[in-house]
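Next up is one chain by itself, shown in structure tokens, the form predicted alone.
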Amino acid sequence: MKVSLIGVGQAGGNVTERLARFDADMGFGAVQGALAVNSAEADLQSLQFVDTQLIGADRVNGHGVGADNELGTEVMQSDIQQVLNSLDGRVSSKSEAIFVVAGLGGGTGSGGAPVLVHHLQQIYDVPVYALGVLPGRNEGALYQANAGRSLKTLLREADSTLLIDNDSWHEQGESVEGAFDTINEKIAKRVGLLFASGEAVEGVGESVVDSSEVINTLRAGGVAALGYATEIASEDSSENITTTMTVSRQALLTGTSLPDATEADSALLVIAGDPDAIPRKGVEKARHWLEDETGSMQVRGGDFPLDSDRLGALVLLGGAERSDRIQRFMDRAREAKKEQETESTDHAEQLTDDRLENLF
């Protein structure tokens, strides 16, 4: 799947650089262009692998907007034309989708990303997706409130929003800085493999995934989640049926970017590894299991040929807003805005809740 990446804010820029570097190091050729946009000049100077664009210089003099995502919205709206001009040549005719990447808890990313998605939708015919990083439970009330408003606005503007929970992919006992570094590396590998799954470079699988299957899975809109797991493979494919089932279960039940997200409107299962080691029976068995587990009849599946001694499973969920994690997060965001909570059984309604205003 050929994509163009635009990182907004500090976290968005860091993740975008990791994604672009991973794609280049692996030789996949999925990333067509990458741009990092920020109001903090120092954060842009630390990026070496992507092009950069400073915004809001007349408002904040390159010092960033702090955690003020309303100001982040304003500076992106003010400088949107120069950002769009910077995309010339980075969103190519080969790009099959655009991903706007942002941390949803800070200022520039959470405020600016929805504005950028809105304008990209008006210009480009390809899908415009958001890749949003949710703040962890302990990152403070302001970050929760920022992310709640940003997420609500993104869900309105983007074709789908792939969420990464900061609590999902870090290691126990890590420092805050170390945890962010680990999460960024895991995002780069998992999302990078998803992008590359339609750009196979090693051998030919029996049923290779292509970009249309990723796009069709995300067509459900709303919240998307991504799971991943890997195990050592046997050289005999018949011995890998159990391994295929194991990594598929782990990817959904313990390796997802959004903990507890198992129900979805659509899903895609990608089994990556040496084509001779991938068992056809195992892939089909895992796909049927995924249908039962997600409650979706729209479960696609296929191979991603890789020169590796391991078998990996990628599970992409579309329309996954029924996750308990989303419910708990939106509750915390409302509490952070000091608004009265009322219990709702409509899982879609919580993402359009009037008690969290849209950013614009």
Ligand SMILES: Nc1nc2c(ncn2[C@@H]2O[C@H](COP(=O)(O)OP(=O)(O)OP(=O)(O)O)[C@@H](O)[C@H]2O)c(=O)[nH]1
The other form holds:
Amino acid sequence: MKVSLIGVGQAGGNVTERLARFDADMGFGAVQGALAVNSAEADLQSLQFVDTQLIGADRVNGHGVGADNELGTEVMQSDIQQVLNSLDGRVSSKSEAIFVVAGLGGGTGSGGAPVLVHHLQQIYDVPVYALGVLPGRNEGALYQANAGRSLKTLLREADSTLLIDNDSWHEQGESVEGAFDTINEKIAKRVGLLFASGEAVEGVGESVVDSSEVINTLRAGGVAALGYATEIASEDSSENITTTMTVSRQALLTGTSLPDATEADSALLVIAGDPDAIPRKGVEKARHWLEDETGSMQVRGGDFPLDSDRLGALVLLGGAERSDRIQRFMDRAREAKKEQETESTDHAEQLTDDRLENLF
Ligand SMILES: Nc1nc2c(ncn2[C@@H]2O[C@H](COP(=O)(O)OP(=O)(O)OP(=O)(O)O)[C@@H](O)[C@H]2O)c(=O)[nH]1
Ligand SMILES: [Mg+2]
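Alright, leaving the form predicted alone aside, put up the form predicted together with the ligand.
Starting with the chain above, the whole complex follows.
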């Protein structure tokens, strides 16, 4: 799937840079253009692989918005024209989708990404997706509350919001900050493979997955999640039936970007590996299993031919917002919002209203 990427804020820029680099290193050619937008100049200067656009200079003088996501919304609204102009040539006629990438817990990305998605929807015909990073459980009330509002607004604006929980893809015991590099690398690999899987890089065949299957899976809207797992494979496909089942199970049950998200409206199962090593019977079996597990009648599947001695499973879920993980996160965000309001004001009205408001 040919994509254009726009990262907003620090996490957004870092992840976008990693994605663009992974795609180039692997020679996939799925990433058509990449731009990083931020109100913090220093964070933009640390990026080497993507073009950059500073916003909000008149308000915050290049120093970021300090996790004030309402200010993040405002600076994106004020400078939206400059950002859209910078996209000229980076969203090409070949782009099949646009991804706006952001950490949802901070300020610039959290507040700015939903505004940008809103404007892109009015200009471009291709789907506009969000790739959102949720704060880990221990990241503090402000981050949780910010992410709750940002997610709520993104769900309204984006065609689908692919969520990555910062607690999901790092090693046990590693702090979230220390783990950013590890997490970003994993995001780049998994999301990068998803983009590339729709490109049918090598080999063509009926079973090869294409972009429309990714887009149709995401058509369920709401929250999307991505899982991934690999294992060493045998050269003989008939010996890989169990391996195909194992990697598919692991991808969904222990390897997703949103732990415990299994219920979904739609799903896509991509089996990556040497075409001669992919067992048709195993793929069919794994697909049926995925139907049972997600409770979805819309499970698509396909191969991603890759020169590798491993077999990998990539599972994309669409319409996964009913998962416990999302419910728990939303409760956390509402709770954090309530705490903030209790601290800052005693207006009875605000205490009783614990709903998360949209950002705009
Ligand atoms: N996975 C990942 N998460 C990050 C990274 N950088 C920041 N985060 C997370 O993103 C959230 C903070 O958002 P940032 O992107 O730092 O904030 P910002 O959009 O730059 O906004 P301001 O700095 O407030 O202007 C927190 O939940 C962090 O844990 C990163 O490189 N990778
Ligand atoms: Mg920042």
